[in-house]
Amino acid sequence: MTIYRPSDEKQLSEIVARAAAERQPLEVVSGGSKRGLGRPVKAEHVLDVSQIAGVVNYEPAELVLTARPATPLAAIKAELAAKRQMLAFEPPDWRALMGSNAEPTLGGALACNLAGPRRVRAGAARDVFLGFSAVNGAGEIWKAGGKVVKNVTGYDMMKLLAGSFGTLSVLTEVTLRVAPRPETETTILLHGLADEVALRTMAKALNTPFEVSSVAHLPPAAARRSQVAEIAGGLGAVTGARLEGPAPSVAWRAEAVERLVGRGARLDAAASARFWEEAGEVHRLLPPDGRVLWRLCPAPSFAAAIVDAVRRRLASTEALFDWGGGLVWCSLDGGEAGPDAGAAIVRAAMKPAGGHATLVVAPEATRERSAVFEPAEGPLGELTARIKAGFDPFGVLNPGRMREGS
C-alpha cells in the first residue's frame, strides 16, 4: 500500500490524474476520526490530504471565513472563538462514537454533512457552505461558488459534495458563513414525558416564535447515563428546549415559552452548554459496548411509531430523540440485531414514515455486507450513478464507501 500526501492542490492534481490513468483506487482521508463511518474503502492506496490544512481568510465583519478542508475543527473554532463568532450548525465530535482518536477536521465536516442539536434552526454544513476549490477523480481542478451567499448561479454544487464523502472530488479549499455566538443560553426541562408527549411538546415548542434553538428528548435510560446533575438525578424521561441570545431576550423567551409547554427546571448556560455537546456526541447517552447504531431520520411524527415497531422486533432497542424527532438515535444489541444489524427490521420501520436510515456504528464486516446508507432504487438510482460517473469517471474515489461498486 502506498499513502500519498500532497502538499498542495496541484500535488493531489497530479496524484489523482495518475491514479486515474492507472485504474489505482484511492482511499481519501483528511483528520480520519470517520474513517469508520459508511462501508470500508475498496482501495490499496490512502490519499492522505493532512498537509492541505490552515485558515485562508478570515473576515469576521463580513462573517465568512476560508480554509483548507484538512484544518482541524478545533483550530477553526479557536479562530473564531477569539471573535464571538461559532458554526452555527454545530458539528458534533464522533471520536468516542467511532472509536477513534484522530482530529475531526473541517473538511470531514463538510462531506459528511454533519450538524449538531441546533439543525432544526440553524441547518446543517451543506447550509452555510458558500464556495469550494476541489480536484474531481479525473484529477481536474475545479471551483463553485464564492464568497458571499448570492453569488451562487446554476447548479449548487455546494449541496452536492456535502454528504458526498469524498466520493465525488476532494476538496482543497472551502469557504463558509459563520455566525456571531450567542451571549448565553439556557435550556428548559420537562421531566416524565412519554415519547409521543414529548414529540408533541417539541412541535409545540419550535412552532412558536420564540426561536428555540434545539429540542431533545431523553427516555429514562438515556436520561440516567447524562452527566449533567439535573437531567440524570431528575424524574425519568427528559426533553429539553434550549434557548439562545443577549440574557434579557432569553429570560423573556423562556418565560414565554414555559407558558406554552409548562414549568420546567431551566438550566444555566454551563450545564445546557454540557447538554447539548452530549446530544451532539451521542455515546454518552447509549449503551456503551456490543451494539450496533442507527441513525434515523424521518418525519418526526412517525419518530415515536418507528422505535417502537422496531422494539416489538427487538427488545435491547433503546433510543434517543434530537431535532424534534426528526433526528432519532436507535441503539440495538449486536447479537439480537443478527447479521444485517437489524437493517431489514429498521428499514421496513421506517417505511411508512419516509426519511432514511444510515448504519453509523457497526463492525467492518457488517458494513461491507450492508446497505450503510438508505439504498437509492429506481431513478434516483440512476441518476446517483451518474453523478458518480461524471465526477469520478474511473471510480478511484473512495470506491464502495457509499454504495457497493461505487
Second form
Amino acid sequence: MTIYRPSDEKQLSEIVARAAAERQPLEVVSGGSKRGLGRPVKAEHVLDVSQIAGVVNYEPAELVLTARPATPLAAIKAELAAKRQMLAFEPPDWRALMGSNAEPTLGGALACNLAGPRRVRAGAARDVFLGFSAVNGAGEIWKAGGKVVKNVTGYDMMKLLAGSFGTLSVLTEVTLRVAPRPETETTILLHGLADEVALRTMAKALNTPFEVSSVAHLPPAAARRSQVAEIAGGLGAVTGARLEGPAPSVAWRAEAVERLVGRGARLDAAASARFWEEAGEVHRLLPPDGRVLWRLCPAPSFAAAIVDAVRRRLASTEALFDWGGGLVWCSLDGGEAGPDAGAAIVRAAMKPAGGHATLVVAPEATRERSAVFEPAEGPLGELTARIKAGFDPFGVLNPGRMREGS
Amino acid sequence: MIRMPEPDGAVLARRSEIVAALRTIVPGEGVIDSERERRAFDCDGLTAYRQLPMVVVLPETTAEVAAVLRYCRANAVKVVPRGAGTSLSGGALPLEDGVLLGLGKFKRILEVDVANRCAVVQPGVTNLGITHAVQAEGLYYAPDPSSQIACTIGGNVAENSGGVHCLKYGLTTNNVIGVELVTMDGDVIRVGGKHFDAGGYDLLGVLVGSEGMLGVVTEVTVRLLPTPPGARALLIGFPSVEGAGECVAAVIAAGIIPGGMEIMDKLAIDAAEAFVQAGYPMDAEGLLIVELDGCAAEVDHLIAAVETIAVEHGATSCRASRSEDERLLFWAGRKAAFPAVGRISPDYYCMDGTIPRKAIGRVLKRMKTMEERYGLRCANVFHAGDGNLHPLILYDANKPGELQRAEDFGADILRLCVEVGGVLTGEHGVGVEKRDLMDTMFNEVDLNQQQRLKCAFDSESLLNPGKVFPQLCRCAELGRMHVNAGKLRFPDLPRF
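Return the structure block for the form predicted together with its partner chain; the form predicted alone was the one displayed.
Then the entire complex follows, led off by the chain already shown.
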C-alpha cells in the first residue's frame, strides 16, 4: 500500500491522474475521523489530503469563509468565535461515536453532509456550501459555485458534492457561508413525556412562530446517561426545545413557547450549549458496547411508530429523537440484530414514512455485506451510477464507499 | 443578440406527424398547433427574445408528461419546459424545432401537512398560492421573488428563485424538500420527500436551479415556516450609496440578520417616489430599507440597535415604521421600483449580478463611467444583505441600436461583478441571457464537468438545449474522458 500525501492541488491532481491512467483506486482521507462511516473502500492506495489545509480568506462582514478542506474544524470554529460567528449547521464531533481520535476537518464535514441539532432552523452542511475547487476522477482541476452568499450561476454542484463521501471529486478549496453567533440561548425541558406525546409536543413547538432552533427527545434510558445534571437527574424522559438570540427576545419567546407546550425547567446558556453538543455527538446518550447504530431520517411525524415497529422485532432497541423527529438514532444489540445489523427490519419499518436510513456504526464485515446507505434501485439507481461515472469514469475515488461496485 | 442552436430540418419536416403523435398522448386542447395560439408562448420575461415554438403541449398528468418525453426522446425532438413564463433570463424561450411543454394545468395543492410543516403541490401552483393555501394554519412559504403573484413553484425550482427575504430564510433550494421528476427518458423518479437530506447523492439539491435542463418536475414538496408574529421596517437616508453599503456591513458585523435589507440609488428613489409617494427622503443619494421580523421584544430591540448603527454611519434621516400600514408603505416604493422606472423610460433592462458587498463603491463608480460610455442611464436597486445587484438600464427599443447598447452595457456590468469577486447571477438564472458570459466565471474544464452531469440525465441533449452553456453538450465526446497522466511527469511526489 502506498500513501500519497500531496502538498498542493497540482500534486493532488497529478496523483489522481496517474491513478486513473493505471486504474489504481484511491481511498481519499482528510483527517480520517469518519473513515469508518460508509462501506469499506476497495482501494489499494490512500490519498491523504491532510496537507491541503489552512484558512484562505475570512470576511466576517460578508459572512463568507474560504478554506482548504483539511483545515481542522476546531481551528475554524475558534477563528469564527473570535469574531462572534459560527458554522450554523453545527457539525457534530463524532470521534467517540466512530471510535476514532483523528482530527475532524472541514472537508470531512462537507463530504459527509453533517448537521447538528440546529438542522431544523439552519440547515445542513449542504445549505451553507457556496463554492469549491476540486479534482475529478480523471485528475482534472475544476471549480463550481462562487465566493458570495447568493449565486445561481450554473448547476449547484455544491449540493451534489456535499454528502458524496469523496466518491465524485476530491475537494481542494471550499467556500462556506458563516453566521453570527446568537447572543445567548436557553433550553426548555419537559419531563416524563412518552415518545408519541413528545413528538406531537415537538411539532407544536416548531410550529410556533417563536423560532425554536432545536428540539430533541430523550427517552428515560438516554436521559439518565446525560452529563447535564438537570437532564440526568430528572425523572425519566426529557424533551428539550432550544431558543437562541438577543437576551430580551429569548426570555420573551421562552415564556411564549411554555404557554403553548407547558411549563418546564430551563437550562442556562452554558448548560444548554452542553446539552445540544451532547445531542449532536450522540454516543454518551446511547448504550456503550456491542451495539450497531442506525441513523434514520423519516418524515418527522412517523418517528415514534418506526421505533415501535423496530422494537417489536428487536427488544434491545433504544432510540433518541432529534430534529423534532426528523432524525432518529436507533441503537440495537449487535447479536440480536443479526448478520445484517437489523437492516431488513429497520428498512421495512421506514417504508410507510419514506426517508432514508444509514448504518453508521457496525463491524466492518457487516458494513461490507449490507447496504449502509439507502438502496437506490431502478431508474434512480441507474442515474446514480451514470452520475458517478460522469465524475469518476475509471472508478478511482473511494470505490465501494457508498454503493457496491461503484 | 444571443444565437440559438440551428433548428433541425428533419424534425421541422415531420412537424404534422409529431403534432398528430402528441395528440394521441394529450387529448383535445392540450396540444396547441395554430400559429395564433402558439404566439402566446413565444417569449418569457426576457421579452427582447422571441421564438414561435414548433408546437405547445399542456399535459395534465404525470403519465402524460412521461409519455410526451418518451416520445420526444425516441424521435429526437427537443423539449422546453415552461411554468408561468416569468423568467427574466430567457429560461423558457421556445425553440423553433422544439415542443414547448407547459405545466400550467398542474394547479392543485395536493396536501398541507401541518405536523411535518410541509405542503405537497403541483408545479403550476403560484408561489403566493402556496402561502394563501397554508396561512390559515399560521404557516407560509418563505422565498418571495417579486413575481410571486404570477410565477409558479415549478419555475422557482428550475431557477432556484430568491427574493427580498432570502438572506435570513434562504433561496428555493433551502425550502424545497422533495420533487417528483420525469426524466427525458420518460422515467418517473421521486427525489426527497417530507424528510431531511438525502440517503445517497443529493439529486434534489442539484435539480433545484438546473434551469429545466435535467428533468421536468411534476410535483413539489415545500417546507413551510411559521408566520413571523410581526415586523417593522426602517427607512434610512444616506448622503451616498456607499454610506448605505457600509451601514449594511456594520449591521451584519453586529450579528444582526434582518428579514430584508434593500438599497436604492437616487434615480430609483426619485422614480419610485414619483410613482407611489411612499414618503422617501428626497435629499438622500442612497436609501436603505431594513426590515426586522419576529416577536415584538426582538423586533423593538433590534430596531433600536440598527438605528444606532445607522446614525454612527452618517445617516441623514431615519424613520421606523409605527404601524403595519406604514411598514407596507415603506416597501411600496421598493416593490414598485421596476414599474416606476418603466414610467421614466420606454424600456428597461434588468440585470442580476452578485458582488462582495465591500466592492459596492468600486462597482458604482465604474457603472457611472459605463453610463457615459454607452450614453444610457442606469438605476440601481440592490438586495443589500446578500450583495445582489439589480441595475436597471434605461433604453428605448425604438431607437436603432439602443437595445444592443443596453445589452452590451449589461454584459459589461456582469463582467465587472465577476472581476470584483462576484458572480453573473444571484437569482434570475443564466438562461439565454448570460449564456455567452459563462466563460468569465468558468473555464472549459469546469463547464465540461457541468455538462457531464447534464449528460447523466439527458444523454441526447434534448431538454432545454441552448440555455446556460455557451456550447451545446457533446455527451459522447465528453464521455470519453482523457487522462493526461502519460504527459505529466511526477517529480518528487511525496511517498510514505
